[in-house]
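Next comes just one chain, in structure tokens: the form predicted alone.
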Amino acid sequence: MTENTFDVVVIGAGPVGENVADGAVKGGLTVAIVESELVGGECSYWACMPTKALLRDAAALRAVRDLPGANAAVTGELDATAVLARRDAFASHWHDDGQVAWLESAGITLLRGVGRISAARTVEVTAADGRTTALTARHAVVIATGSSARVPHVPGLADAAPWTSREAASAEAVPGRLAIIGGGVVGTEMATAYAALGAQVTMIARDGLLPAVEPFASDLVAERLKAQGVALHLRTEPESVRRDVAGTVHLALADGTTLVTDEVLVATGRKPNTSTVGLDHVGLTPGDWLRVDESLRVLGSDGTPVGDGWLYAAGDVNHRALLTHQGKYQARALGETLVARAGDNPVDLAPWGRHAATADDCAVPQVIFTDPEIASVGHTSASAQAAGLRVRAVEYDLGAVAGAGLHADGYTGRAGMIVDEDRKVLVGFTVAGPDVAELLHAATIAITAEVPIDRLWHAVPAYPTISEVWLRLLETYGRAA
């Protein structure tokens, strides 16, 4: 067994692990990073990048068809082969040479294999050929192994070789018929993509479509999916699944419906990739989500840091916010934390605003790239009330904004904001409509900075842009006072 010693050992070389390692190296620490699959992780090859590439052509075509002059230039439908080829390019054809080269240029040591904690500050790496390497961390071990698709226990489902988000993101061809189990972000985005690419799509969503967003936003998506020919089976679920010898999939639903499809995509949530990282050696349960403090130290069942505080977890595994940009945000904070705690005068950084992952509590931005897009940050009306806040919610028809009418004929959308009435600050914002993703960061800044509503009146939106909806929301809020 080969042995090596580094200041920090990171298990997982996805975007989160890479950013932790980069921050630590820039601060003068030595870092080894362990990866069992492709360097760059889920986002680069099976999630953010390839899925948004699948969706982009359809969004561009929709934008063209909403303008009569431009629509006159459209002479055909989407070229599915070309869309898949562009998707492949964004996934680097599932090769990580570029990411590996970046690690080398950054001074980060890569070990390929499965990383497993075997003792305090020790990670044992087992390569594909069975060889093992023991890594010792002088200061910290970071678990950044992400999450993977959770397949529910439905009779016959596992044996039917279902797609998960990975197969949906990397499929070599568009199936004639696609059934999707789950109505969350992955389910609705892939329904949007594959319907546009020509598949006959059916969705089975026990909890409805996008139940975590504002109802006005999910309603707009449902209407558009139905207009695209997507069949929606809501408030029901599969009771059994069977793939026959010809490859056809049969689903029996709880409401008595029987569906026949070519492929079935399971999009029912995520599970943490912690079953093989050696949690049992630190008194934790393999396969569990990891609880962390604001400096991302892993906590034991008693709420105190594991061991003497050498173990950290960033990204999906800590279950704070399962989004790539939030994981990278955590990673940047953690990189600085590790450097500071490894210094000559280590300090407790939890109270330090820049080093604590506070945005995970109050200002998580997200874009759902459906048609229409949904962009949101902070609370919904329901979550704010559940949190015990005294709030007022106001909404406005986005299509009535001058900039939206210029953007597309028949523009349909809606925006809403949630105001904390005790502090008079914005705590939530949601907008649904074509091409609204770039509106989101203004709301994220307003919520994170706790800008008083009275001050937001002086943030003048340019005319004629869709951002004028901010003025209309403030006017609506003022009239309701």
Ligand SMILES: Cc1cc2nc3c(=O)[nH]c(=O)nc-3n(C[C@H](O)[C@H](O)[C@H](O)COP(=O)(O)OP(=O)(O)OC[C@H]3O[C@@H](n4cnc5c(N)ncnc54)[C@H](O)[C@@H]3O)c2cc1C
Given for the second form:
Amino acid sequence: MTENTFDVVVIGAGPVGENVADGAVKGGLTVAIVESELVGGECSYWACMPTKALLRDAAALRAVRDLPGANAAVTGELDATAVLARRDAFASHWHDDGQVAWLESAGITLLRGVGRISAARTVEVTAADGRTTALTARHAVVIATGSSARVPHVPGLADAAPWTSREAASAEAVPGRLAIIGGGVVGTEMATAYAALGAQVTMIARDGLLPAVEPFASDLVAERLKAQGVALHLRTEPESVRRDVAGTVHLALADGTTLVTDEVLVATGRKPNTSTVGLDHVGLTPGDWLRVDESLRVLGSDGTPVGDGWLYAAGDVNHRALLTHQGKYQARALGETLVARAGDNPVDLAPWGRHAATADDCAVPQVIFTDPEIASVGHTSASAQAAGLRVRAVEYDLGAVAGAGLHADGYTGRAGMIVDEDRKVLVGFTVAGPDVAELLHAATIAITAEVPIDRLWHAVPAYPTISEVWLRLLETYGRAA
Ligand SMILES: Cc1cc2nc3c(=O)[nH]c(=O)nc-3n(C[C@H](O)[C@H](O)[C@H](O)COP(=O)(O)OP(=O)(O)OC[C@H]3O[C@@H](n4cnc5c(N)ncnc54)[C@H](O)[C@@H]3O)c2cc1C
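Since we've got the form predicted alone here, give me the form predicted together with this ligand too.
All chains and molecules follow, beginning with the one already shown.
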């Protein structure tokens, strides 16, 4: 059985599992990775890549339409077939040969099948043909099995063959009518995409649209969705769903409204992929999110590491930040941690230390690719107050920034920053407007580096760019006393 013993066994070859494996192998460890579907995970085939490909053409068209000269060159409408074809290419046509070749070149051993912890440091892999292989980990097992769509218990919904984000990301055709349950990131992005692709979109959002972002940003998205013809049913929810023999879906809402649609997309959050990973063998409850310590070791119900600390969890499955870039950040830290611990070397878990995924707590950047885009990092005004910080929020009209007016006629947007008044540093930044995504990293650096507000005055934004909003926000804030 020696060939089935590795230093590290990783369950799940999504972006996070792949990066943990890569880091461990680069540090001289042997690694086996187990994957039950496609190497590359949700992000590559059903999430980040295909959804952003669905949104990109419409964003480019909007940019052109806001410039009269360029608009004169646009003679037709969006070609949905071409958009879907380009999306297919970005999802690698749902083949993982490229990623498998990369695993091989990196020296990582791939096992196809469902991985399940069967004993301490042991993972049993069940292949599609039912054959099982037992893998032993000398140092660590890493759970990187990600998350999947959570479908709420609404009478009739499961039987109505609803779309989840997977079907929305991989649809072969644009439905005539699409109802979307949920007003979070997936719901609003897919409403933006499918409305632009020609579907008649209806949204049902019990908690309103994008409740976790600054209200000025979600308001702008709501306005644009309405302008695109999207019907918004906010503060209500479906009470029953039925697909009739002709395939039409009927939704009865709590506020008495009845909706008729061709497809219904459920975008009401995620659940961890932990129900079949063998958590019962380590005293944890299958189906739960995994709680981890600063080194990403899985914690038991008593708050101490499971076993003698051989089990780790990274990415969506630990519920710290359900984003590819944050999961890969955890993976980089974890890869190096595993190497250090295997060599009995110290692990640097000090705040901002080499092995600490500290940014998960305070500086998570996120871009929501709606119309307009929303880019945010760190706190909102509401989350800062909930965290007990004494903060001041300032906002500025992005349309009044010279570079924005030049960027597009009628440019509409807004930016806001949250300043910790005790430390006089930035703890949050949100910007909403066309083409603002690339502005975000400056804010991420300001927050993680804890740049004093007074020093930010010396970071001069170039004229005439949209980034001059930084100067306008500082002027609105005023010189720190
Ligand atoms: C519609 C949508 C759009 C998104 N867009 C973005 C975006 O633009 N930017 C961004 O940063 N994030 C985005 N995300 C989030 C992003 O997709 C996730 O954060 C990311 O995929 C998490 O990576 P992961 O490796 O933890 O998990 P996953 O990508 O889910 O990978 C986990 C892997 O584990 C495998 N697996 C599960 N159980 C087992 C088992 N028992 N045995 C073997 N293998 C197993 C799965 O098959 C999968 O391949 C989006 C999510 C959705 C749903």
